[in-house]
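This document starts with one chain, in the form predicted on its own, laid out as structure tokens.
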Amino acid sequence: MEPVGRITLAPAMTSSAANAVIAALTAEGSEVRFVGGCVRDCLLGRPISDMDIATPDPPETVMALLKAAKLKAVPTGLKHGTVTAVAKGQPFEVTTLREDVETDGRHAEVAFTDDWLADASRRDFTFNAMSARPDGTLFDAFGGREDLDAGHVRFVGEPAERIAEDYLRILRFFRFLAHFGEAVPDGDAMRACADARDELPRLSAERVRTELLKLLSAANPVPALTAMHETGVLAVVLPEADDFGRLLALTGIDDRDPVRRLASLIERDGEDVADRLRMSNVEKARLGALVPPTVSLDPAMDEKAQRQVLYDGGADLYRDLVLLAWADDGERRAGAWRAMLETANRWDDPKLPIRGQDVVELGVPKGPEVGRVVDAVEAWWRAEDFQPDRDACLAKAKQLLTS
């Protein structure tokens, strides 16, 4: 594989952590490249969150190599030929070039090789399949930088054959489709995954999920998610969702968070769809919160009814429920749906000024009474506003028992 020019690595990748790594592995004579995401993202001028690095070394090599410099090795994956180096307390992902052997269409059995063109040919995209030395020489088989450029989501070879060795691409595809297509998606692309969609309940549901979710924190993801409608994957993913357009409206005043985004592409049975993608269980709690909504606001509430909400559910659920109701809504009150975020903002999540042990030292035997003055002392306070300190909040108490 020949190079295809220089360009600029990241700051990322030519940090003291990088070079440590980089130096440890090629103490013997390896070379070795930056691949996948960290290049594409480089290239974009985006922010890398992984980095991965490869080389012909297998995985006990590269365990000696980093052990020698003294950095932390750990075999992450041994049998798929990764280790996660760790210098300066980031992690580097090293992976040994590899070839598939056999697939599934789920799993994949490896050999590795000192093949550079056989291990940029199996992996999924274009875009994905580029490297570059730690010199920032480039390498590009398959056309991913002009695909970049072009926001053109394109499997390496045939998609048909590249989905078989692993269903999940099929979702992959449309997660880059939403957070790197620019153009009409790729024809031949889209055709394989119409037809290989009936595949998709062989992966496990937590691999679903990720992809899912990864794709609604794209800045729009209502094209893609169009586009899996159009092929018929949304209907075996996520059956529920059949109109965008709340979720269009949302990701004009959102932050991109996924699972909100999600509670806006479904009208009920929020916590079977989290059970169904195995979401952990505060996301179920939240899906099963915003699923319907479990408090309707209306920006003509005033603030003590506001502080009402916020003091049931917590801010962050009532930011969640102002914002799927402002995408309800639409941008006609966008100013009061602003001022009720503000409020939230405001929220200091007042505690009850008196607890139960209050109450007994005031002569109550512990037991139902107890509990009595207490939840009747917090309806008044609540409906004061949250306002009364300790000494009217004990007064209150000692009123309610002797009335």
Ligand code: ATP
Given for the second form:
Amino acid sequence: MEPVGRITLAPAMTSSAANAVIAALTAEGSEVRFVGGCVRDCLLGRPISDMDIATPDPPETVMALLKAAKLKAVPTGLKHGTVTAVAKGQPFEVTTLREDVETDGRHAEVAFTDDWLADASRRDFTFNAMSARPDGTLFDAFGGREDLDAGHVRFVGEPAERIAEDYLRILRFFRFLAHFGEAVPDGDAMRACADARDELPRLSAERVRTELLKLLSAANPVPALTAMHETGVLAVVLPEADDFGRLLALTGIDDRDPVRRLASLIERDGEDVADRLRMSNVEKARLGALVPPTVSLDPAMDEKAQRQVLYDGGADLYRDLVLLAWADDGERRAGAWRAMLETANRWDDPKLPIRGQDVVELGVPKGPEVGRVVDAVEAWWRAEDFQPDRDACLAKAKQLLTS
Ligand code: ATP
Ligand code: MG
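Hand over the structure of the form predicted in complex with this ligand; the form predicted on its own is what we had up.
Every component of the complex follows; first up is the chain already shown.
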């Protein structure tokens, strides 16, 4: 494979940790290259999420080379040729060059090779098939750089064939469309995705969730979701979503949080969707509280009422609820909605200044009565906008006991 030029590598690729891993892997003379997402993101000047390094050496040799350099080596997936090298606490995925021997739409049987072109050919999209030597020499067998500049998400080879090898590529297509697509989506790829959509239920819920959430964290995920909808793919993985108006409104006022964006796409049964996508318990509770919303917010609400919502659900849930309600409401009252977010920024989560022990010291025997008095004082303190101090709360407790 001939190089196509030379690029300046991102700082993450030339850090002392990266250099230590590269020095270890090349100690016996092997050629290694950065591959996949890090080369793509480097070309775009985007932050690099994880670093993949490819080598012609088999995984056992990779393990030995890393150990000889006193670097931590984790045998993440020896059968698939993946070793995780750790330098200065930072992980690097080191993968042996591979080619597919057999595929069944979900799993691939791979063979190790020393052929860089064969390894590039099994990758999904042209801009994910580039590689770069540690000196910046760039290899780009399928015109990935040009496609990246033009915002073309293009399969390496025939879309239908590549999808039949691995149906996850359908979802990866829309994910990369969301992050890098600028042009009209490739017609052949769209048709191939539409034709294969019935195979999607074979994918694990975890993989669907991961792709969906990655797609939703793009700057503007709506065009890719629209394409996904047109192919009928969205109806298979997220049938609840058929109106993107609220997501579009949320995009631009939010911080790209994918779970909140998912909430903006569905109108009911947030917990069921979370279950189906095998989301974590924390994410499930969040989606459950947002769809349908536990509290309906309005910018006409006074600050005291806002603080009560903050107290009851916490600042994160409050921000979610404000942003979703704002997206529903449109831009008309943007200033008032922004002021509601400000209330959260000023919120310092007050703590009730008395505890059960204080009530015991007022003469209440240990037991359920203590909790009832504390709860009653808390309800009063909350209604008084969290202003009463410890003395006032003790006085209130005494008053409750004598009345
Ligand atoms: P990011 O890490 O930013 O999510 P990425 O492109 O690095 O994106 P990974 O899932 O980390 O994606 O995969 C690394 C590389 O491995 C990809 O760039 C691509 O070359 C290849 N790859 C990953 N998954 C597939 C797949 N299902 N089919 C073909 N190639 C794949
Ligand atoms: Mg990656």
